[in-house]
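Coming up is one lone chain in structure tokens, specifically the form predicted alone.
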Amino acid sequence: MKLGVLTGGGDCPGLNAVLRALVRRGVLELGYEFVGILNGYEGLILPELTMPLGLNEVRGILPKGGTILGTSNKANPFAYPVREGGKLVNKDMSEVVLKRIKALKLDGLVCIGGDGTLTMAHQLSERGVNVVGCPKTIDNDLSGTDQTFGFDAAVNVVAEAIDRLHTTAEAHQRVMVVEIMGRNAGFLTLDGGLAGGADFILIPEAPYSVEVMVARLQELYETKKKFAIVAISEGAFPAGGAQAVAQGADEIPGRGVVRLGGSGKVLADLLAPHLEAEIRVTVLGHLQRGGSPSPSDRVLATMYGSMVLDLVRDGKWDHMVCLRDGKLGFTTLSESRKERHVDLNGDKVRLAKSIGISFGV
């Protein structure tokens, strides 16, 4: 069995113990052979773009960030920018990727991400690709699993940055707007949130009111704590607004998503007629991708890695490794396509607010 390996969209921690596990598994258990891609689906389109992945090149990589592959959010095979006329425009690759796996002589392709790269996965089982996926994103929004490896990372960096701000924010008598990802669902700003111990978190799955921030602020800064710290994910948006977009889909080529930014500066500049304290903004930005992988994103990584074997070995294709309820499971490529979002009627945002914090409704 020789097998392509990838990784592709946004890096996280975590994406060199999948392929360190992957590896080791494959290759002292099964007997595999593997090929590594790289820099995502681009590694199928252009030509020398794969290295060897064996025992060596895994060695010692358990502890890093990012992924010695390379990844790219841009590399859609299906709509992948190629400059024609002095301009960029998007073209279906799909063909010239299917000869290069029969031409690497590959017999199936383990695809590393979110859910684009999943998707794109899928689209390639649909032209007759033997595929397998591992789900990757410190935004934890795969519907298909409980978890993704890379999140508790991200949670991590999001609540040591506001233990921080809180000194800073007291100092100063401010209040702190901390600008975090996660794109359409608020599972990063809520944990993260609740470890840092933020007044107030907003998330896109609950458009804030302006009116009863200020009114909150305004009870904040009347008693003993005259300071306070706002969570604010970057797809977080006031009531009756939309979501602040640094980015249109149309602006990148190959990515086919807006990127988000900026709803902490939207923020700030609603709350600032309303009050006479100082307010400043931090974006936490690529520092919530960076760095070594936490303990249980090295647990949970590896555990993916040597699981996703078993679909390669059990012929199931088209599917992906989750975990359900605790326990390591499989579920088709398709059901990753789904959005996942934070339950407002769920345990931790009932909780958080009956220990008065503010989801700004």
Ligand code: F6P
Second form
Amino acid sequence: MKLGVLTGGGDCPGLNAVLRALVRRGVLELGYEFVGILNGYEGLILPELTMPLGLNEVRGILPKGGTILGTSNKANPFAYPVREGGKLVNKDMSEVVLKRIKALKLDGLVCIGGDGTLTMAHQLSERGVNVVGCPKTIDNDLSGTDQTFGFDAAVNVVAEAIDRLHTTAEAHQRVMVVEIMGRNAGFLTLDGGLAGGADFILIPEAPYSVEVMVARLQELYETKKKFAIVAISEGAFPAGGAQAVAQGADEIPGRGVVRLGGSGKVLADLLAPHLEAEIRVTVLGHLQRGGSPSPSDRVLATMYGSMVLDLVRDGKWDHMVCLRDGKLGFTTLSESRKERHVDLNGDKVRLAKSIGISFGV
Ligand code: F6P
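Right, and the form predicted in complex with 6-O-phosphono-beta-D-fructofuranose of this protein, after the form predicted alone?
Every component of the complex follows; first up is the chain already shown.
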């Protein structure tokens, strides 16, 4: 069995841990051979973008962030940006990809990525490629699995940031707004806000009311506390308003989706006229994606890397590994294409509310 392996989309802590487990078990237990495809699907679109992937290559990478294979969130085989007559146009390169897979004599392709990468994997499967998927993202927004690796490390970054903001917020009696990644889902903000002890958790699932925020902030400033921490998702927005977009989908060739950013500033500008307290905004950005996977991410990534091989061995193509109710399993790749959202009536939201955290609604 010769497998091509690629990591696609935004990177995330734990990708290397998956690669290590995949190759170690694949080589040691099953006698499989692996080829590393570089920079996501780009490695199958452009020539010469592969690397050997054996025991030597995966040695020492368990705690390393990023991905030794590189990644890309613009390399869509079905809409790859190509310059034609000075203009970038999206071209269907799937035939090229199919030819490369044949030329490399791959029996299957392991695609490690988020919804975009897994959707493309499914599309390749429809074109006859043997594909298995492994879900990753710090956003934890993939349906089909309860948890993706990388999420825990990102929650740690958010919690530590909020801890640090507490001391300076208190010293200056300021409102500290911290903008957190997660795209259209509030999982990272919810867990990070809970772990850091934020006063407000604003998520895309619950458009916030400025009036409610102002009233609650005034209440807080009337108590002994006199400072506040607002954890806000990059995708959160005021009721009746819209998400803050840093770059439109058409401004980023090949990406196909908008880049969010600026929700913290939008909120600060809306609050400022109503408050005497100073407001400061911290955007955590890619700090949340960089660095080493947490121990629990490493374990999950190792479980996923190993489980991928069960799918390959059993011919479960067009499926991805997943975790449900604490148990490893698998589901169809199409399942990952549905977005997952925070349940506003779920246990965690109720818990947060019960201890006085406001969702601004
Ligand atoms: O999906 C992971 C993620 O980090 C999102 O939380 C964020 O919106 C996006 O990727 C940022 O992408 P980029 O690295 O391309 O700016």
